Amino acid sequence: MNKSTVLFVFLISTFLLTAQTQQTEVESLKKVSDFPIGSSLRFIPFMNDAPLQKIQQHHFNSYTAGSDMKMYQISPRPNVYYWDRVDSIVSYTKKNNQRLFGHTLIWHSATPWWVEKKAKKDPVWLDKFMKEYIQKYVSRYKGKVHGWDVVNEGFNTKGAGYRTESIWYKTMGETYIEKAFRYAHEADPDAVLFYNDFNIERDTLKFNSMMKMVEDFQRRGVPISGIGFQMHIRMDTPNEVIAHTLKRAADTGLQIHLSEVDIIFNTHDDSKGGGVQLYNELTDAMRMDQAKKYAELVEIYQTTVPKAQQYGITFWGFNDRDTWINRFFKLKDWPCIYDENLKPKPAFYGFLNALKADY
């Protein structure tokens, strides 16, 4: 099936079957894709909103906690760990044969403020702490977790250059990336080690810091598998800068994740409250676009990164309801492939029908 007519089919399928879905079941994504598909979640939330469970068991079959995992919700204190949520949260994804992917263990915005206080005091017991964290943690859960992104955003937020303001690279240097790896390694040696990112899929410069440190990586023997692409993309992100940072991030050989996908209309700074609202409703056309867009990215995805490769696909939460855009840019957008309602847009047909095109 050619380009042209994959576009097609998912055009006329998109309007056709959007109109059915108030009465029927959609297909499933999980069912349909080579690769798996996953959505981020907050576990109390999602335990207690019994439509919601219903989709995400019917479409996915990767699960990645949206906040549950990290750092502040572990050891919230000195010599405290809970485990009682992840725990429940490995009974699920078992129950449901689902893969368990765990976000993430070591991650600036995730550190508790106890950490950073103790570590200003006294460097060198930071990395005594990273080692017995991740260790105590990746060991726990060895062979429960299928991968992990061991380090997220380790980079500046736009341009080259380390996030030279986290209390990680300001303690331990950028040795504290590496130092990570090889202890998540040496806890459960089968896990599947990304390095996880925001922006490295259109900013160039940023994605060249972060390939250079992988390449590193890679002569040396560091054991990372993995590259996380956050793909937290906008309406106008070129499909050509998306394919030319993920052909060059196969061509290392190892896993590629889109980790935390979704499609905004509007545009933000990449700060706290930082949205800019260009859009205040969305039309048809929007949609039809947002659905092109999703198609785009499966394909790309799809041509690009070797079958071997794919690790898979994960939308940082897949509806509109409960998306993160609006309350974390505070503005109001609509970057997934559900509604308001806990209906598919044709955002989802998108996907989906790019998902069984034969490319």
Ligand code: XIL
The other form holds:
Amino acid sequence: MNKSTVLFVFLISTFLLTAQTQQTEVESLKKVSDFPIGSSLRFIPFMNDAPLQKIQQHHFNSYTAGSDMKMYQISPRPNVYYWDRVDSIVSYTKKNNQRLFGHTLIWHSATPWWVEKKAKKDPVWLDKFMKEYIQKYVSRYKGKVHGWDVVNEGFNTKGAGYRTESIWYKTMGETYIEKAFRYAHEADPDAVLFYNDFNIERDTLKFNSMMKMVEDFQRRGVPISGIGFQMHIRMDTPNEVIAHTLKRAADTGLQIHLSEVDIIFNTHDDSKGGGVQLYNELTDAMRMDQAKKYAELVEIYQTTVPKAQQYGITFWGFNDRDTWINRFFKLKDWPCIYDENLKPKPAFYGFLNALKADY
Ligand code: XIL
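Same protein, different form: I have the form predicted alone, so give me the form predicted together with this ligand.
The next block holds the full complex; its first chain is the one shown before.
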């Protein structure tokens, strides 16, 4: 071989090795986990992003749509139902042997304007529409969507009580929540039906309100089968409080899903654009602290939720490039296990090693 051939071979093998290392070096999360590991994804960019798909197929066996399955996407106008994208998601997950989780049937934030407008004029109509919407949707994907967030964020952002400003609450009262569960159960009796909310792992007043509803549902036979903790937490969210609420939730015997996990350094007031930038830069020390926090979260989940109730851990987007946090709260943060360049962070290894540990 002449000098330039040697150089060429060297470059090619280095390139191949690097490519291979990037794809196969890291252990697969789903392979080491006893419970499903998922991530939310926005389907349109995802479908055109081969590197992202490769990582997704390597690590995850559960798929949640970022927004593609919300009401404003499915029914943006009266009497219109768009199923095409959900159908594509169903075939992607089927092909890749992944559980499809439905997010979300009823959510004040995803209610299209036309539904709000019509409900204000004709309150009786809303219940009829809700029944039709849920039953059309859930029965169409019966046996294809494994579980659903039936109602999302039905309690106040902070403190006790229902989210009274929601059009659903304003029009139908608190019974809209149990009705949604009953309609979904009628349409697919095998689907795992969740109530899903945020800050319930730390705001005990909010948590208690939710638990009162859940326990009442259980007493009266309302078909709820799980509690989703969104788990958008911060580095300083106390582990003891998370452990306490998860344990109490697990005591109901229901499935427990950590449904939208991410861990931020900065803070926000829970509103759109409400970010408060405390840290401008991610240091190595912060990377290590985050790895520890991710590991602790896995440990808490494994030690407080009995195996049979571990529905899984789902990230709300798993990389710092695509995270909703920066867009939604107008922040610069690094909440995920993969970085902006789609490389695993210490947080990834913290999470992975905690999955592998014996407790
Ligand atoms: C977010 C999406 O990620 C954003 O792209 C969208 O702008 C707003 O909704 N809790 C939920 C999710 O239940 O549906 C939200 O998803 C994030 C907070």
